[in-house]
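The chain below stands alone and is given as structure tokens, in the form predicted alone.
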Amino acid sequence: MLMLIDDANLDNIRRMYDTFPCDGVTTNPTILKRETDKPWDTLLAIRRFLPRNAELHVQAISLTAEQIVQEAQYVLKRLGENTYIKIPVTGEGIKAMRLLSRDGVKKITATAIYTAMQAFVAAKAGARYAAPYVNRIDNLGADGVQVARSIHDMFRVHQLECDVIAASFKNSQQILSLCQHGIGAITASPDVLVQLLDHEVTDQAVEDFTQDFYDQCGDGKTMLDC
């Protein structure tokens, strides 16, 4: 399962990459709006920082299929390889996916997904990823984790070359459930990703081990100088 950072703040992205085995970054207009720089300045800075094989997901803003295609081609030209075009699953968006796929553009992320059939149609139209909004689906009274699982299962049953990139999480338990199910990728904010590691019992164990070593060898000592 790939782990991506759902953020556009370069300091946050650097901090996460310093610790976590991350696979890229996802952005959207709302995330970009939080930054003080213009969208292109932010995106180019992220692309320069990311390892060459890391994914960067960028959303098209245009509302008609033809304009989405033009925008997608421009974004790909400026940001280069391993850039994925996020396209909402509207009628015009699906049409744009079909046009881009026909022209050989395979790195398409279908976004704003709330139902399994939206994801299925997007995959049939050429999307490489489908991004269900897990927590937002929960807030509508459905089960976001189950929707993401259902999408994953449909892709496998019908042998579609598309993976789930689940988004919109409120806790690490949702990510655990999807990881156990074999979901292809998740994207989460830094604070949710940190929850994957943080545990007070682990912290206490480290503190106990360290104190026991200090008691035997002296404060501040390590295996390098004991």
Ligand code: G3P
Contents of the next structure:
Amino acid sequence: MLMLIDDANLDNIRRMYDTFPCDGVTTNPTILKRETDKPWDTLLAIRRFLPRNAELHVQAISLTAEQIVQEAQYVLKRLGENTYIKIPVTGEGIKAMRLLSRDGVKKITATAIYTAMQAFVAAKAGARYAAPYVNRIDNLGADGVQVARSIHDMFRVHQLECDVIAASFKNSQQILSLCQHGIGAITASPDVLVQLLDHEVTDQAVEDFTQDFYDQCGDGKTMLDC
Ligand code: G3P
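What does the same protein look like in the form predicted in complex with SN-glycerol-3-phosphate, given that the last one was the form predicted alone?
Time for the whole complex; same chain goes first.
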């Protein structure tokens, strides 16, 4: 399962890459708006920082298929390889996916997905990833994790070349459920990604081990100088 950072803040991205085995970054207009720089400055800085093989997902803003196609071609050209164009699953968005796919563009991420059928249609239209919004689906009174799982299963049953990139998480448990199900990818904010690792009993165990070592060998000692 790929793990991506749903954030455009370069300090946050650097901090996550420093510790976590990350596979890239996803953005959307709301995430870009949080930054003081204009979108292109932010995106180019992220692309410069990311390893060459890391994915960068960037959303198209246009509302008609023809304009989405133009925007997609521009974004993919300017940000280079391993960039994915995110296209919302509106009628015009699906039409744009079909046009792009027909032209050989494979790096399409269908986004703003709230139902399994939207994901299915997007996959058939040529999307490489489908992004169900897990937490937002929960907030509508449905089960976001279950929707993401059923999309994954549907893709496999129909042998569609599309993977789920689940998005919109509020806690690490939602990610765990999808990881156990073999989902292709998740993208989450740094706050949620950090929760995947944090456990106070682990911290306590390390503190106890360290103190026992210091008691035996002296404060600050390690295996290098005990
Ligand atoms: O990638 C989509 C995601 O950013 C939406 O997340 O937290 O705004 O529901 P959220």
